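Just the one chain here, laid out as structure tokens, in the form predicted on its own.
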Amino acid sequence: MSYKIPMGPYHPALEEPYKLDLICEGETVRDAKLHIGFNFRGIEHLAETRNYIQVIALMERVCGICSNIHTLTLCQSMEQLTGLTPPPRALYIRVVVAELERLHSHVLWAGIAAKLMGFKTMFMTCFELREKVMDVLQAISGNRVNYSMNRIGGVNRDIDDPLAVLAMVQALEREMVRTVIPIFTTSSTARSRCAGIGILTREKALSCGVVGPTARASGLPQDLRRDAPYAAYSEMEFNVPVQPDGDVRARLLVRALEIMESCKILRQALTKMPPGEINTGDAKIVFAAGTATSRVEAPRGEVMYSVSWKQDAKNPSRVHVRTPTFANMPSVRWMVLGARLADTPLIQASIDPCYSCTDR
């Protein structure tokens, strides 16, 4: 006999409003739908009411973890419709504050996943080192969640001093190094509650179009930063670590991974940044009519905006999202088919949900 058990729209294990209806036999799920849309905020609407300055304001909002990602889209597809060029220390401070919120957000990811094992000691442990990542990103901006750091032709801010910032990064990825990565990869609660469990099959990952870190876990090599360069990521030399397991560790262990290549990113960002200008200056500027599109590898996986503009208009006509949660979240219904009804938290953990960013 299969009955129904709601996940959600509130639920101690998932603090966010999206709900799973899970058909069950005894404690093993059979089958799964998911429901979104409990929230409505109406950011893109919202958009088209803004000006050039305003909507950028308003798009950093659309999400307090990857604030930043958001605005770098943005401003990239901007800069298509006025033909401006950011200066190249202008792209080399994008990539720290980029790297940097990456880092912010997978060790935010990686408390959440170890509170939900059980792992309390794991999961006071990332929250202290989350405080020192957005430390880092306070001493660059001035403040710990949305930065204010792009605009049309650069950015707002200078790395007064890089060398400092880059001691700061050093401290942090000696720590990772010495706790949180031997823990999550060795430890006997992080390999029983995550091995096997919540499997997607790179044949599966494909037919759902995942994308970031979900996608790399499931042994698709795919990574922006990599494929379609943009800022200075050009000039970088990192690895895009990818395995080929598809379940809860593999997932984990991407996510490790990617904390210890942003470090050598940002060592590279901060030792290499060229000196000059940091953004094209107060000049007007102008759009030309049409639509720009720009796709950037958030922490989660691909961020695509795609810009509208009128001609002589103040405001953009359209402004519309696409997030990497809207993307990864219908393979949660495969990833749980066959999984104890005591794993789905973890398994719909796993994909790193972002709901603020997916109701905009």
Given for the second form:
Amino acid sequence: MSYKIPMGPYHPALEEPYKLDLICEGETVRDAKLHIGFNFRGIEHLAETRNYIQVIALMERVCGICSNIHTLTLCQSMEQLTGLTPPPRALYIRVVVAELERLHSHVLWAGIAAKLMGFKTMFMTCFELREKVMDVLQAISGNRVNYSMNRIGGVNRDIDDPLAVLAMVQALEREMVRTVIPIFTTSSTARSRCAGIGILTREKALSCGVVGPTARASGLPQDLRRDAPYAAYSEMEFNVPVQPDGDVRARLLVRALEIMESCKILRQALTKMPPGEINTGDAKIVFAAGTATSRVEAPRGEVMYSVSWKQDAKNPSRVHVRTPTFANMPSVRWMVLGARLADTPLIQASIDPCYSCTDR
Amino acid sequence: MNLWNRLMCFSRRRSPWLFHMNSGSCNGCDIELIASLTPRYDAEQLGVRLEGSPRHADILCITGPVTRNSVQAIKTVYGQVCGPKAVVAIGSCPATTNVFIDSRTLDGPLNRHLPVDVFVPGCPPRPDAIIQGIAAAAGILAERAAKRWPAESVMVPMADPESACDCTKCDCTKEDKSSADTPAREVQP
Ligand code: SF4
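Please show me the structure of the same protein in the form predicted together with the partner chain, now that we have looked at it in the form predicted on its own.
All chains and molecules follow, beginning with the one already shown.
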């Protein structure tokens, strides 16, 4: 006899409000239904009532974890409409901030996953370490969450002393190698809790169209930083970690390896940073009519913005956002099929869901 | 106030348990709230703990600009927190609806629905500010406990959560609203 267990929308295992209806037979999950929309703030509609400066501040608040990625993508698509090209130093600064954001997001995810595993020590360790990443971000931008670094045609703040930031990043990397990465990769607690659960096969991953670390953990080597480089990524050297297993442990490993790759990119970007201007100045910006799209690799996968502008308009006529969680969400259903009920919070968290992005 | 009451007030001030509710926030404030409980800021030294159930909590921490979908849930959860209770609104969102102002899917700001005791403004506020806000709420909680501690503790079944927050139906001021919590709804140990 199957029965339904509703989980959420406000549930201690869920960081954000959404509802999961699990159809169970005994302890085994047979099916799952997801209800979202509790965070719906109507941002896409609001964007149509804001001018090009306000819309950046608005879009930064789509998500508090990957706030920089949203403004970066929006600015890139608006730059296509205005014909402005950011100077090279601005592109490097964008890479630095984006990678720091990826670091903090992955460490945060590790902390939350650890909490769901019941591994409270690792949760605290991860958050301790995350504070150090936040220190670097704060040193660069002055803010902890909404950095407001991007603008049309460049960035708002310069990194005055890249070498000082580099020293901080190196200290951070040592700390990562010493504490978080071993727990991720070799700890038997993490392994026994994560291995073999929430499996998403390569075929299923392809048919669901998953993106980001979820795809890479199912053996799909895709990463926009390498496949369609934006900002200064074409000048960086890095690997794209791929794991074939598709279980929660593979996702854990992919993110652990990505942390190391991010540190590598940061080191390169901070040493190679070219001198020069950081933006194209304060002249009035004229938008061409039309639609521009831009894609970037956010910590959770691919983010796409499509911005439309009408002739001589003050406000955009449409800002469309496609977030990685929107693409990854349907795959949760296939991951939890046949899983034990107790594993479902961890499995649904393993795609690193962000419903405030998805609902907007 | 007898010794027992004084002891209860003291302990309430020293161990406020939190329930965190996200009413459509962008995650920024939620992350900062969690960050304030972790080793660097360590709000747990004040006895603060994040609880999984509103029925165990003293302080309700609400983030986000209150979307239409979450209004009912907020009222229900507020009704489930046992009295005396305090509400902390974290971030500019619950205070003013922030950049989302004018959105048709919002029903904010928060004080249209609940009596808010402490506002912690900022987008997002720094963890230090959040801890300060929680400490202020703990003080309010202790005061409230001292004032309205009934002579005999009564065990009353919870009212229907739908109607639990009847203070939203009137236009009373904030002070009145807190006293609109009738003792009949409170479950005392
Ligand atoms: S106040 Fe700012 S950081 Fe907090 S939820 Fe609102 S938009 Fe996000």
